[in-house]
Amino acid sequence: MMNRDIVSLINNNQEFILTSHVNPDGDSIGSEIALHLYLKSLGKNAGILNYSPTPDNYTFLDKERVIEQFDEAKHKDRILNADVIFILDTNEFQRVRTLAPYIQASKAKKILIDHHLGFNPELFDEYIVDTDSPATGEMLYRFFKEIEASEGGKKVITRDMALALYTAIMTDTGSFKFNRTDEETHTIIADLLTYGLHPYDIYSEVYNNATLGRLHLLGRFLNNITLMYEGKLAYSVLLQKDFEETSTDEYAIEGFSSHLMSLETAELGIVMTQTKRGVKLSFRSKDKVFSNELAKEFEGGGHKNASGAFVVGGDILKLEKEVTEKAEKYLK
C-alpha cells in the first residue's frame, strides 16, 4: 500500500532537502535525481545536498547540476528551515557525515526510503523500508506507480526519472546479477525501457568511461590481491600513494570488489582503502557468509552480502591484520 502520510507531507509542504550516504553510488544518485524531478514537477522547492561529490560516471543523470556538495556555512540554514528532509539509501545518520547534526536539529519531517538492514524507526517521522528490495530505486519506482494508480493512471514517471531509476536498479543489482534480482525487478526494468531508454548507452555511461589512471589503479588493486583461509578470503589494499601516483581518487574503486568475488574459491572479498580521513572497508560475500556482521565489528553495516565500514583515523596496516583475523570466524 502507498504511504499516504508521505504523499500528504509532499503535497502539503514546499521546502524539501534530499540527501544520501557518503561516497554516493548509482542507487543513491539515481534515487535522489528521480525524487527531485518528481518534487519539481509539483512546483516544490527541492535541493539535493550530499557530503561527497558526485562520481564522474553519474553526472550524466544530473543534467541541471542540482546536486550540491554540502557546505556548512552555505547550507546549514536550508536544512534547519526545511519542511521535509528525505534520507535515501541509508538509515544511519553517521553516513551523511557533517549534515547529520543539522538534519537532526531541523524542524523538518524526516522521511527515510531505504533497503538496508539496521533500521531504527524512532529516528524518522515516516519511512518506506524494504530490506528484500535490491535497490532504493526499485522502491521509489513502486512508490511512483502507486501514486499513478491513486490518480487514475495519470503519468508521474518521466523519461528522465525513468533513466535515473533504471541506473539506480542496474548498479545496485550488479547489472542484474545479484541474488535479490527477481522477476519483479525485470518486470520493472521492462516497464522503464518503454520510456525510450537505451540499456547499452546507460551501461556505457556508468562503466565504459574509465580513465587510463583508473585502469592503472585497477592493475595495482589486482596485483595486491591476497588470499587467506584456503582461498575463501580474498582482499586487496590501496594506499593514498596509489591514488596520487595514478591521478585518481577513492571514488575510482567502485566495482573493484567484483574482481575479488570472481575468484573461484572466494567466499568473502574485502577492499581496504586508505583515505585522508581514515580507512574505508568494503565487504562482499557469497551465499551464507554474513559480511554485514563483520562490518558491524568496525561500526559499519549494510546487506548480508554487501556492506561497509569506515574507521576514522585508522592505521591501515593494523586494520589489515585485525580485519583479516576477525574475518576467519565468518568463513567457518
Given for the second form:
Amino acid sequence: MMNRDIVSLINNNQEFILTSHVNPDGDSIGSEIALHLYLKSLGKNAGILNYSPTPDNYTFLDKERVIEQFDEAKHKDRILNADVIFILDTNEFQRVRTLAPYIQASKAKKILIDHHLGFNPELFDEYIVDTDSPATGEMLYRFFKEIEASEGGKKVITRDMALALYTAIMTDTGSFKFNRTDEETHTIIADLLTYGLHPYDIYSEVYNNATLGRLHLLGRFLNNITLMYEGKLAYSVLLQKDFEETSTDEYAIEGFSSHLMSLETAELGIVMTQTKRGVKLSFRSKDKVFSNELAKEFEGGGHKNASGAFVVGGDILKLEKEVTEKAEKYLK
Ligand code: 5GP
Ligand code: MN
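Follow the form predicted alone with the form predicted in complex with guanosine-5'-monophosphate (5GP), if you could.
Up next: the whole complex, starting with the chain shown before.
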C-alpha cells in the first residue's frame, strides 16, 4: 500500500524541515540524509535541524554538510513557517528537546516516520509507523520503493541514499543481529549493496574509530559490572570522572550494553551514565523481558528489547538503587 497522502504532501509543498531525536544515531542521521537527498532531487527546499550535533562517526553521510544544529534565534521562524516537518526515528516531542515547542506551534503538516512503541496518532497529521521494523531507514527504503513502483520503475534511490539507508539499517540492527532482523532486512540490504556499497568500508567508518581512552573507558565499564537476581540483571555505572580521566565523553558508550547482554545469565542489562544534565539510563533485554516498561517508570521508552530514559538532575547512587529494585519485577 502506497502512502499517497504523504507523497501528495511532498509533491504539493516546497519548504521542508527534517528532524530526529537528541543524541542521534546511525538510523536517525541515515534516515534524515536519505529523505533530504530525495526532497532535494525533487527541487524542494529542505533543511535538517537537530538538537544535538552529528556524532563524528556519522559525518561521512553528510557530504554536503546540510545538517544544522538547532539554534532557537536562527531557526525558529523556519520551523514555524515550514510547509511540512518530518519527525524521524522518535515519536516523542520530548526527544527533539528545544525544537518541540516550535514544531508544535508550526503551521506545517507534521509527518512521523518511526518504529518505536508508544506512538500517539493525535500528535501527527500523517504517519508511517511500524514497530516490527528494525530501523526507520528500512521503512524509508520501502517508501522509496513504493514511489519507484508507482512511477513505472523510475529510479528514486541513488548511491548516496543507499549508503545512508544501509548505515541506518546496519546500526539499528546491531550489524544485522538484533531480534527484528529478518529475511526482508537481508533482502533490502542485498539490494542496497547493488548500488556499489562496501560493507567493510561502511562498518569501518562507523565503528573502527575508537581512541585508546574509549577502550580504557570500556575497561572500567567491564570492571564495574554488577550482577543481581541470580545474574538475570547485569548493570554497570559510569561516572563523570570516568569520562574525564579517559578523555572521553558520554557518547563513547555506544555498544557497551552488548557486553552486558553477552553474559549467559543476563536477561536485562542497564548502563547508567552520569552526565552534566542528569543520569542517562540505557536498557537492553533478551526476548521476553519488556525493557521499555521499566524505561517508562523513568519517563522514558523505546523498543521492547532496547530502551532508555533520561533523569534530569538525577542522583546516580539513589537511581542505581531505585532502578535495580524496580527491575526485579520484569525478570519474573
Ligand atoms: P540507547 O540505549 O542506545 O541510547 O537507546 C536505545 C533506545 O532507547 C533508543 O532507540 C530509543 O528508542 C530509546 N531511548 C533512549 N533514550 C531514551 C529517552 O531518553 N527517552 C525515550 N523515550 N526513549 C529513549
Ligand atoms: Mn531507529
